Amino acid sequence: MNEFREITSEPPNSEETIYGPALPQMKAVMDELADRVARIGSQLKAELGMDPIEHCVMRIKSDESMREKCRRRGLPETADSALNRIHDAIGLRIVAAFVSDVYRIRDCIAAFGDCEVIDEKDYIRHAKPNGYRSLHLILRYQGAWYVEIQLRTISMDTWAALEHHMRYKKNISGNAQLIEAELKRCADELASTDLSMQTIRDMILDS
């Protein structure tokens, strides 16, 4: 695996956040799952001859973002809301080389004995109307912690990052319809390329 990057903007004093004293435990859970993802990469490398995980980004949702989400959902801004009623306080995004690797990694994660997949949304097989593709899992870890995991290919990740950047960088209302159509076209073309690259990789492995 090429790299892990941790993204968290929490202030150093955990008592100042919506998570309160749970913040150090959340970081420990995030680190433990990141270590497990690294081991999955090593395991699959032994089977496939290459590490299928390009990188993994991990983060704890910032205090400001979590409070805003509580307000949007009509929930009190408390640790109980953040940790038990909203399920993405801890997040990992795993970027894989090929579509089949996304599902291999998903199966490895689902096999963790102390994790339960409580929700799964497959936006790869069933893309969002705007072209967004990714596989989303919500895990319940050790019966106590909710974790969101997003799995996608390199091209899916690149598209999602660019789509987010262009959509929120400036007011694009005047050209919104055209831009959305072009983004959808690009997403479909990248999905087709993903399938072609998958076919080539499979041919190489079978040769």
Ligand code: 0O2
Contents of the next structure:
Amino acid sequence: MNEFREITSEPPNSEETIYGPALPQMKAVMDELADRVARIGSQLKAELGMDPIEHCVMRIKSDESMREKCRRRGLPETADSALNRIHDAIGLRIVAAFVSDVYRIRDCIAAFGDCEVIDEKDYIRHAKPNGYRSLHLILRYQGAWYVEIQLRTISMDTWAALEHHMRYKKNISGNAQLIEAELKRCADELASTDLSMQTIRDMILDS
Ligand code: 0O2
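Rather than the form predicted on its own that you just supplied, could I have the structure of the form predicted together with the ligand?
Okay, now the whole complex, with that chain kicking things off.
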């Protein structure tokens, strides 16, 4: 059984949050999309013999983080900014076993009749300079909601978690450069391992 988990630690309260009365609908959209993702997993399982979705986590961006992003972008801290000018208030992260599955799942999402992919950043084919890899989609769902979907492999997810941890850890200034270089090296090694694992999986599927 694959895991679908909400990761918002403290769900914003609708009376105080920047999202205002839209918050319950945002949560409903997040749940609807999580159900769709689970169905994609079952559909692909019939094709591949295994559910390629290892797990999926989802969150409504925290109030503090959304307000900080509004300030950074020079936007007023309003529901309109949070829902219409910034596009990652609702986010799902889908973690797949293999790189080819990432793109298969992407194609299934893009085929939903009520989802338009309005932006796509492929940090798998074009990794960030620090080594970060993921495929990011911005969806326009039902013509009303923006949703960010991040798709990545298990290795990419493990790396991103460690890198995120390092970024927010205080007092590492002495070793920062060395740690960054080591993280980049690990990201590249993991990418190479992902490719080898993909090749082995393809050989198994073809045999
Ligand atoms: P959270 O907790 O996911 O909300 P932005 O940085 O959002 O202002 P942009 O161009 O919209 O600018 O975003 P980008 O870089 O395409 O993707 C942003 C999200 O991707 C981040 O969200 C992270 O979840 C993830 N991400 C991007 N780059 C890195 C990276 O180098 N390391 C890690 N660990 N994650 C990354 P938030 O807003 O940071 O956080």
